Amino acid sequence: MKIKEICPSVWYVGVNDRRTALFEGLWPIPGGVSYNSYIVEGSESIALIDSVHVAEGPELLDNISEVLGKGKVAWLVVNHMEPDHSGSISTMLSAFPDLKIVCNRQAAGMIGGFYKITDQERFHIVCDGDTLSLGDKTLKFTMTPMVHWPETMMTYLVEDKVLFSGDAFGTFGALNGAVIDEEMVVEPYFEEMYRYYSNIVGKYGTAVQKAFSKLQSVEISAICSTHGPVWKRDIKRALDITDRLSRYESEPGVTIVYGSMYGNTARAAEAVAEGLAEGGVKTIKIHDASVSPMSYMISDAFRYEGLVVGSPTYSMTLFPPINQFLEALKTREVRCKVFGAIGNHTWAPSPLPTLINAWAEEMKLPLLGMVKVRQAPDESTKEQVKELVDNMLGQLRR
């Protein structure tokens, strides 16, 4: 990966991963992902901010050597313990035998559990507001628990106003040559920021807001996340997206997620989409739950204001991919949606109104209407679609 100086004596030394198909074994990353690591060189000592996945450890060492030559890293700051960032800790200790690990007490316990590093002399434990002098550069540490693990923290380079934010403000997508947002087209990364936040951090909006409150008075010249670009020009946009998502504030638009075995529920879903479009809704995302990856369905449901879920009856319950989708939204505690539903059944009385109503009540999402299809759409379906669409249009921004 290209070595990049972020500001005087601060370098990007991260790596790309274009081989892994599923991040965390769950989320598709067709564009790859970057594991970002940074060197801060002070007049008296040098710190490495976060490491990388164990498989990329040798490349990280090459990058460090390219910056420092025979210089030695004295400190390894561990902002987050997830193994895509902590996996090469042992590699760093082998390369720099006198290295001290800078982390909080909870992270130190995890390092012992993951990597069997338990010698307390190896650790420099920090608490909220503590600082570490590198000579002419000062690192200040802010605890940000549950963004998105309990040990997470952020590191602020005081003199240069650089925030090393851990996973916060990160994105999926490997870096394609450029590192800093000023040197690239950023739109693909912002699209992936929505998916990254909703898939990985989504449940922890309250914790993210607490972290924001700690950053209110901090002047920031660059955000150096552990995934995706370094934000300089677009700091405000990166902060704004994360702020809105963590407050469960949606954008105008509707996400329609349906399951359909023989096309009849799909027809009803398409009719709802057509009605919403005629009513002036310009952003409509439609997913067949049997085909679309869960990752993208979650992202769109999190991002857009309206949500319509359609399901056929399957063994007297919800269609399995739809049930899985609703459970995923429950896990992320999705809120503040303009919500409608479609239910299809063939012979027995449908259980779907009861099941979907129960889910909506648990999620505190008022159900504005449910299109009930028996076997195949008919004239009554058209009337129900119009009623649902009208109800949703009365509450949607356009």
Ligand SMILES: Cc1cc2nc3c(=O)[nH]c(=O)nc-3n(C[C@H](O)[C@H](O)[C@H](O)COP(=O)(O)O)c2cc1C
The other form holds:
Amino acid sequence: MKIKEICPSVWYVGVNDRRTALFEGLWPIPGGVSYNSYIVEGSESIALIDSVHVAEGPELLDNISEVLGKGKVAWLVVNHMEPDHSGSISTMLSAFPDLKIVCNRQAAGMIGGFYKITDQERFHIVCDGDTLSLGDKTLKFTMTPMVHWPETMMTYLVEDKVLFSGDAFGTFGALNGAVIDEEMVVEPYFEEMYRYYSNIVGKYGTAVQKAFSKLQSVEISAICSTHGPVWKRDIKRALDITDRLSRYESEPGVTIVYGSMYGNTARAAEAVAEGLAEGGVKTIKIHDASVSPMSYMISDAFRYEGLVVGSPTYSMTLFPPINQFLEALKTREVRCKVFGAIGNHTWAPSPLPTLINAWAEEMKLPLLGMVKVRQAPDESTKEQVKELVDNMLGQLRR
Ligand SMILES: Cc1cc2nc3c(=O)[nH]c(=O)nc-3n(C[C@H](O)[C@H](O)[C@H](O)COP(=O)(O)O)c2cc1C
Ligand SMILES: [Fe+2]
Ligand SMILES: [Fe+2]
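What would you give as the form predicted in complex with the ligand, now that the form predicted alone is on the page?
Complete assembly follows, chain above in first position.
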């Protein structure tokens, strides 16, 4: 258990899930995911911060008893009600019959709905700025609505400066032995932070920014999120990535997402990539939308400055996976892209220019050019590709 001690009397007791193929039924997690839960042991009482998915409740109990022996958990702090963190509340109540659930009013209503726990005596309701004393340790609660649900809050351990941040600063990827960033190679987790943020929290940039402003003056020695590593050494990096993503600020690079049934739209997309590379763009991510999972396409589109979307005409509309991709970006209110498009059709007239223009207008993304292919690329395609590439290079950072 030594490896799981975050600081004196604070332990990681979370679990790994390497069996779920799709998180939230949507997002591939080939490296698994962790559901993080923490114990804070005060001189007078003990709190558990968040629980885990229902399937892992018994394992959470084992982890708790490994830390506490026969010690009893008095408080269950529910920072976030999504069932990946609340699913084992009932298991915790069976194990600790006197347990009080510490949460805000909105979370209490959800606990009634999800788990039929309605006895008000069971709850210790907290509001923004409230504290709870565990003796020599004090928990302070900050409401952070919509990071990622409306009831979301964060809990701060005042004496040790530890922030239990809920889903914020989380990543996909189960924990492979070590828990704290200092004890592992963190790169794969930071890669997954982009995908986690853009897929799960992506729509709520404004709410994340509000949370940032509330936490601005708070000194932090460790961030204990509900997924992925505990950040100690890399706090600044975790904060920076989340701050930038929630401001929709992107990195140099271009994401190209195309659909193609017979390879012709694909060839135009490859030509755009070559032109951009010749112009000095070093990071170019190309996705065939029929092959790449939506999750990775959304992540790259969030992360990089440039975006090119290519689609054949399909029954007088967009190719279905491209339509889905554009809808996903709309849901997440993606902003500030250097945006270009490729359209392909075989018989006239194609509705794609109108459809893509309408999407770009709605998203407030100026369309810098659209390569219009008829059946297969030809000499005129080359000129159009050059024009689009030049327009994009004029705006892209290198
Ligand atoms: C099921 C299906 C529906 C299509 N619908 C249209 C259409 O409504 N209008 C059109 O101009 N082309 C249509 N096409 C032709 C495609 O747009 C054609 O595949 C494209 O011009 C060539 O690009 P690709 O090689 O990247 O698939 C259709 C093709 C298929 C297979
Ligand atoms: Fe969540
Ligand atoms: Fe979560």
